[in-house]
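The chain below stands alone and is given as structure tokens, in the form predicted alone.
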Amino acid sequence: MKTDVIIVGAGPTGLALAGQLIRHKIDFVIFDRRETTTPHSKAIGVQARTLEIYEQIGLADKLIEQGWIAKKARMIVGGKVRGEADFAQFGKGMSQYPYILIVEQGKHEKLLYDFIKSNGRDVLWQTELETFSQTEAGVTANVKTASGAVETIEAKFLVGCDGSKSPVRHALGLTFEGSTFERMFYVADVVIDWKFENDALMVFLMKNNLLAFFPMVGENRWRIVGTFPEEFARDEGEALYEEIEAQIKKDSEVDLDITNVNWFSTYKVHTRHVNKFGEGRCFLAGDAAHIHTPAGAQGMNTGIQDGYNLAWKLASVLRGRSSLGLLETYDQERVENAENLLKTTDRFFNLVASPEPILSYLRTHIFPYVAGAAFSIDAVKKFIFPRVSQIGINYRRSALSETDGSFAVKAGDRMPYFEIENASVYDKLKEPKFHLLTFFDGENTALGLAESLPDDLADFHELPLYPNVAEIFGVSRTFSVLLRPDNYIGLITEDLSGANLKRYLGKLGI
């Protein structure tokens, strides 16, 4: 069997990567040792940046239809509601999807899988990686199929999306350093009979433990995430459900009856990332490359963004448009993001669960009473939403980012969201190619820019420099933005001759 890209693992990261390769018309083989997509909820938070990615292939609205938009949160201390925060439109003006979507991973995976099948492709289920090797020319993988036969797949590249225990990572000899939280976490999907409506995230604030209830689609359905006390001595997977329920009732201090348990699990939280995201023609994405606390619902979304970053670069190299050197920027950009992500999730986890006296006091005596007001302040929204939603991730330090001029938005930033003539600018950015946008002030022209682009490389948009655009970018004169296929700014320039653009494309090997 011969192909362009081998994808090892068909969880959300592998399936989303396959969807992007379909979008870029790149051939691939994807396989997984499981029988099919997961039947469980597992990761449930879908961030705005993921929905922006899905919108390009027509999946955002379909996923939203299957989920619940997190509209508000109630803070509970000592069994009583002490505060409430409204964040249904928390990111208004910053994204077309100004919220967190709660949707089960099982439904999420099935949607991606159906998209793959609708495009004439499929996953090789019950297929396991035995060995693989690589040369300067390509990768050869030996896999064991459902029948027990060993088959060989030859490809130009391989991507390991095979989870935290990644055989691909181990075979490549990459390190996975970090730490492990001593606390045992538990997660349970249940049906609850209690006094609260199924309309808000319920956050139980305590001195030592973590406990949160997330509304799920369906009558009285909830996802519960919590921690056992430090003295709870069990290995992963050993805790009984009865122990979980007892801990929930003790920590919540509310009268509740769990009438049905759909799924539960216990686990230790590790916070680790690889020393690099690839070796030769083999790469890692998702949990194979980074794991961290569940704080902020970042894990699955980060894996999907890994694949989004990698897919267009693989496509450019496979088409002979760019050299192999372009793929080095995948490691450069995503390692830095993984390092920042681990710091952020660790800090957030300490904020909501640390037993330190000062944090504990703030969490139980101050935060519940000020949260509602704080989350309504624009400055707070502009600080928090980009970090949680992942629209704030940037590649400013990347070799692919070049800012020429004085702009409030820099090369390496995600293209800001704004509307032009009552339509999202992202409506113009769906094609899997570069996008050159020139914003005219009515006086200066840029006739040479479009001529600097190969016909099949990019599309070209001439747009008026509307006041809202001028305010976002911090300029009042004509300028141009070259967006990469993942809608991050590669070049932002005031040069209208096309010279800077030609030089930038030459740096990419184009």
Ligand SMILES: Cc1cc2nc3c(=O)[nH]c(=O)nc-3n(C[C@H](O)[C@H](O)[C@H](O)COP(=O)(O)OP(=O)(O)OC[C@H]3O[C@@H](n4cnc5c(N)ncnc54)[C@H](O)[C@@H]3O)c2cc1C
Given for the second form:
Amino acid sequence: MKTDVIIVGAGPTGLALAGQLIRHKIDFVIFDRRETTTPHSKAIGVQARTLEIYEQIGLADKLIEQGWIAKKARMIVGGKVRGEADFAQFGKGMSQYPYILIVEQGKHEKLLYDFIKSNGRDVLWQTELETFSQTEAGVTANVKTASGAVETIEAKFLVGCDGSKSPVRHALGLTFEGSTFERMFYVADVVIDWKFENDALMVFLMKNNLLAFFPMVGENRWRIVGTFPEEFARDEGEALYEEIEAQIKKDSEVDLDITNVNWFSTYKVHTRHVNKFGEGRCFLAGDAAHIHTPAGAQGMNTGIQDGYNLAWKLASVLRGRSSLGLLETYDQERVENAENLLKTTDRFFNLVASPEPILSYLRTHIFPYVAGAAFSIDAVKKFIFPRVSQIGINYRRSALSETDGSFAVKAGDRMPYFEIENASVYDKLKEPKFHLLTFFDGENTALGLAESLPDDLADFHELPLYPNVAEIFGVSRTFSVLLRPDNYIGLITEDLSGANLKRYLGKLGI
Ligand SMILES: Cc1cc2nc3c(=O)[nH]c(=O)nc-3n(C[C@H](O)[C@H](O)[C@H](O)COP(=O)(O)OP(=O)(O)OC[C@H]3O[C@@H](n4cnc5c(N)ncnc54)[C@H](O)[C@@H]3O)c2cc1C
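Alt. form predicted together with the ligand, vs. the form predicted alone above:
Entire complex below, previous chain first.
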């Protein structure tokens, strides 16, 4: 077999990357040793940035239809409801999807897989990577197929989306440093008979454990995530379901009957990331490159963003528009993001579960009573939503980011969400190309700009400088933003001659 890109692993990261390569019309082969997509609920929190990406390929609404929007949270201490917080419109004005969507990973993977099949492609299931090697010109992978035969696949690039134990990472000799939490986590997908409706996230606050119930689609269906106390010393997978149920009842202090258990698992949590997201023509994405606590529902979403960052760069190199150097920015941008992600998820986990006396006092005596009011404050929403939803991730320090002038929004930021002419600006940005947006103040013209763009590279959008745009960007004169195909700002400039644009594209080798 010959192809452009080999994708090892068809979890959410590999499937989403395949979806992006379809969008960019790049040939690929994707395979996985499993028989099909996961039947389990695993990652249930889907963030706004993921939905923005899916909207471009028509999958956002389909995923939303299958899930539940996390509208509110109830805080419970000592078996009693002590507070409520409203989250339905938490990120209003910041994204078209101002919430967290709750939908099982099994349904999510199936949707991505159906998208791949509807585009005439398929995953090679029950196919395992045995070995691979690379030269300056390409990559060769040997795989064992379902029949036991060994086949060879030749490609220009290989991406290991092969999960936390990543054979690709091991073969590349990349390090995966970090630490392992002593605590044992459990997860259970259950039906509960109790006095509460399944209309809110239930957060049980206590001195030194974590317990949360997430409402799922289906009558009285809940996903429970919790930790055992520190003294519960077992190996991964050793705990019995009866022990989990006993812990849930003890920690929740609420009368409840668990009438059905669809799935449960226990696991140790690691916080680790790779030193480098690739070597030569081979790259890593998803859990293969970073793992951390489930606090904040970030893992799967981050893997999907990895693939989104890498796909347009691979496409640009494979089309011969850019040199291999462009691919180095994948590592530069995503390693920095992984480092920040681990710090944030560790801090968040400490806030919700640390036995530190001050933190546990705040958690049980202060937080539940003030959370409702605190989360309704605009400044709090503007601080928290961009961080959790992943819309706040930026590549300001990337070699691809160039800010020329004084703006409130910088090169490297995701294109801010706003409405223009009664529609989301993102409606204009679905094509998998660069987009040059020039906002005119009515006086200055920018005639040289469109001519500076090579044919087929970018769409050019001429728009009036509406007051909401002027306010967001902090500028009142004509200016332009050049968006990369992943809708991050590459160049933001007041130069209207096209000289800066030409120089910027030259830097990309375009
Ligand atoms: C209980 C739980 C709750 C979670 N909650 C959330 C959440 O709410 N939000 C969130 O964002 N994340 C969450 N996560 C994390 C999320 O599940 C992972 O981040 C996500 O599955 C990673 O996807 P991936 O595709 O990178 O890796 P995986 O899902 O691990 O997929 C890797 C694939 O590679 C295949 N593979 C491995 N080696 C080979 C080989 N040699 N040959 C062929 N195939 C191979 C495997 O079979 C597998 O299918 C949760 C995880 C757990 C366990």
